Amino acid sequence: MTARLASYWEIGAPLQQPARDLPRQTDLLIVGAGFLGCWLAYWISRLKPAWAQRTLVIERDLIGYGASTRNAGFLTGGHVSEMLADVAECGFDALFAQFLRRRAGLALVLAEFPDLPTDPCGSADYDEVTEAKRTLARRVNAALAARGEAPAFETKRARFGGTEREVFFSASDRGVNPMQLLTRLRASARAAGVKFAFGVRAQAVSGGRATLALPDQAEPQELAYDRARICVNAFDSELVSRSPIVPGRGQVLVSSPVKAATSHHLGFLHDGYDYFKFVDGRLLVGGGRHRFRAREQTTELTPTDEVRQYLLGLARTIVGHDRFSIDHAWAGIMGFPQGRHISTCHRTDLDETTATLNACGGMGVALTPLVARDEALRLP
């Protein structure tokens, strides 16, 4: 496994014990114990409990590897600037359908785990408010009204780096500690009998047979399965030839405790490629992928100095001064179907026994509850 810096959320979280042996057969194999794999295990325990004790989840890391424990902690339905960029690519209907799924997933997180600590700070789109964005926001709100739902976006004033500007604001968005959510999902699934095996890397999964590498074992182990669901998002290409998922490294910094003349909302900049929020009195800022796109299309977890310097400059702009230090820095790996944010297909069948699932495009925290629930309901 690639050595990597711990995320802010992983600090203090216990490592899981590495697996020493595995069963030779399982009815359902889930590859990946991030949000998608764990939500799938969770919904199986809730909706198809007869499957729970026949399900094995494997994870190559001892805590989390891709984006689930290493994201920025945004629980969001989306924002206007990002949506304007996406609508030109996929059309309004696909955009709105994805938006509804993200909102529904957000609501599911809160409904299933009402005791989960979240920050109901809302989100602000700090890019320039243009007439094209006003038109799109009105169209989204009108489409929601036609469904009998409250509007998603309003304009309001917010502070940014000591100055005030007009922003699109979404009150439903929240900040979350992703490790806390992931821990709850794993605990609920385990309590129902789902088995987890950490430190286990899948080398091949197809046709009812999986080749798995275990820690400190020279020879891989073969495991037979009736069904397998590969839930590794950006790492899909390691197991699937011609995978449509394009990886994108997301780098994040967290400052020392800081006073900032900026509103404490989830913040989006540059069509959502840059983002920030405040947590524990610190500034968390991430992004920069659009500035170094070719180099950031990677599954390498090591942060780079060029993105660090870019994010440091952005942090100084956000807080309005440079009287802080960077206490934490890390990278996570996101996945983008065909390189896009929007995807209308979250499942791909590889053979009669094996399928991949994805809920990526930078939207995994909100999308995974819906994608996983749909998949659990497909089980007999």
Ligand SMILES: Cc1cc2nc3c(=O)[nH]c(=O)nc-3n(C[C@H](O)[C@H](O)[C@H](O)COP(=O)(O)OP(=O)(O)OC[C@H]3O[C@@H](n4cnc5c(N)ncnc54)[C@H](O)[C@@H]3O)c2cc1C
Given for the second form:
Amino acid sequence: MTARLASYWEIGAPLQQPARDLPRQTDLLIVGAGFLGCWLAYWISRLKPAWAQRTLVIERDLIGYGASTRNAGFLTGGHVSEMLADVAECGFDALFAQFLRRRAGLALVLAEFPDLPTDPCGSADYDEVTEAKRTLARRVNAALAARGEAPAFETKRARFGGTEREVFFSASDRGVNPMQLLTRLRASARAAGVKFAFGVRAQAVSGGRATLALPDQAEPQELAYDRARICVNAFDSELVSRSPIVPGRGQVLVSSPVKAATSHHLGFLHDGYDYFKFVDGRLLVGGGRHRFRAREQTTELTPTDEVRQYLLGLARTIVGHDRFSIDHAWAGIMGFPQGRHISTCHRTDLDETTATLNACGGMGVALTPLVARDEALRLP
Ligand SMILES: Cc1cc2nc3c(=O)[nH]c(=O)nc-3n(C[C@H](O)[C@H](O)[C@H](O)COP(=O)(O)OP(=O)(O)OC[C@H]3O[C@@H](n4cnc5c(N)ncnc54)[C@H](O)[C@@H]3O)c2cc1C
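Let's see the other form, the form predicted in complex with the named molecule, since the form predicted alone is already up.
Time for the whole complex; same chain goes first.
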């Protein structure tokens, strides 16, 4: 068995107690306690409090083991290079709608948890500033102006690896510790009466009946439910036949405390496939998925040496020297609908009682608050 490598955010976060017993019936079953499952539980407690006591969240892990506890902690509406790549795939209107949803999600995080520590560092897109990108940035800013909103993107100078370059900058983007946000979501939902059961794996969920494996129990238990929402992201195909979700592994390194010759914004490189930020005086760098695409389409949570070497090279370029060590390395798993980057459809009905919620790809820190709120509002 491979040892689990904790993410930077999980260090010191308490593991939850494994569930010893479960009810035989619940009105609403939420499977998966990542951001989507936890935001859904949170919104139920805020917007539909009568449901809270009748809601059960189950999670196979003792802290969450997919993307939410293991991501990079960028709260971002998006950046120009990524958007230019996406506009070719889905057109401007879908792209702009997605951008608005991410911005709205970011605003919701700040509004719901005003005392949550976030880093108001803004984001810089370090890829080359081309005419096509200037045109797209102007179009996004004009579309925002038509809604009476401030522009999102400006160009400015930023330092990268010891030299200055022109970048697209987005002032509203922030860094967040995802574990802190998850912990607050769970605490609020619990206080309203939502029950969480950790260490419980759903083996089958359909037609009002769930088969659940509990820790240290030989026989699975049956649970009857009125409604179930499956929020297992990249692991959807383990529960849903013909699931369109394709997994994508993301790998992350965190350095020792380091002096860097690069501005302390959230940083995007290579159409956003690579990214970095500074946390507690350390460099966090992630990505590499585009270089090793076929091997990274996996639900295997073990990091690989080839991606580590690639990210290490990137880290040296960013800080401008090699006088640091890698103190933390881990992998997380995202889920992409048909492998696509952007999706506007986050909900699939499986039967009258059961639906899956997913398709937040690599954008879920900002997208999940809104996707989950929409779902909570559908409850009677
Ligand atoms: C390395 C990496 C970096 C990222 N960086 C960012 C970023 O900076 N900004 C951003 O916006 N997004 C980022 N993302 C994407 C973001 O993390 C995801 O979009 C988001 O966390 C998805 O949340 P989720 O709840 O849908 O899925 P998950 O967090 O994967 O939650 C699913 C949960 O379901 C549980 N589960 C699975 N199967 C079962 C079962 N059968 N029974 C019970 N429980 C089950 C899993 O243990 C897991 O905890 C990143 C992702 C990765 C991997």
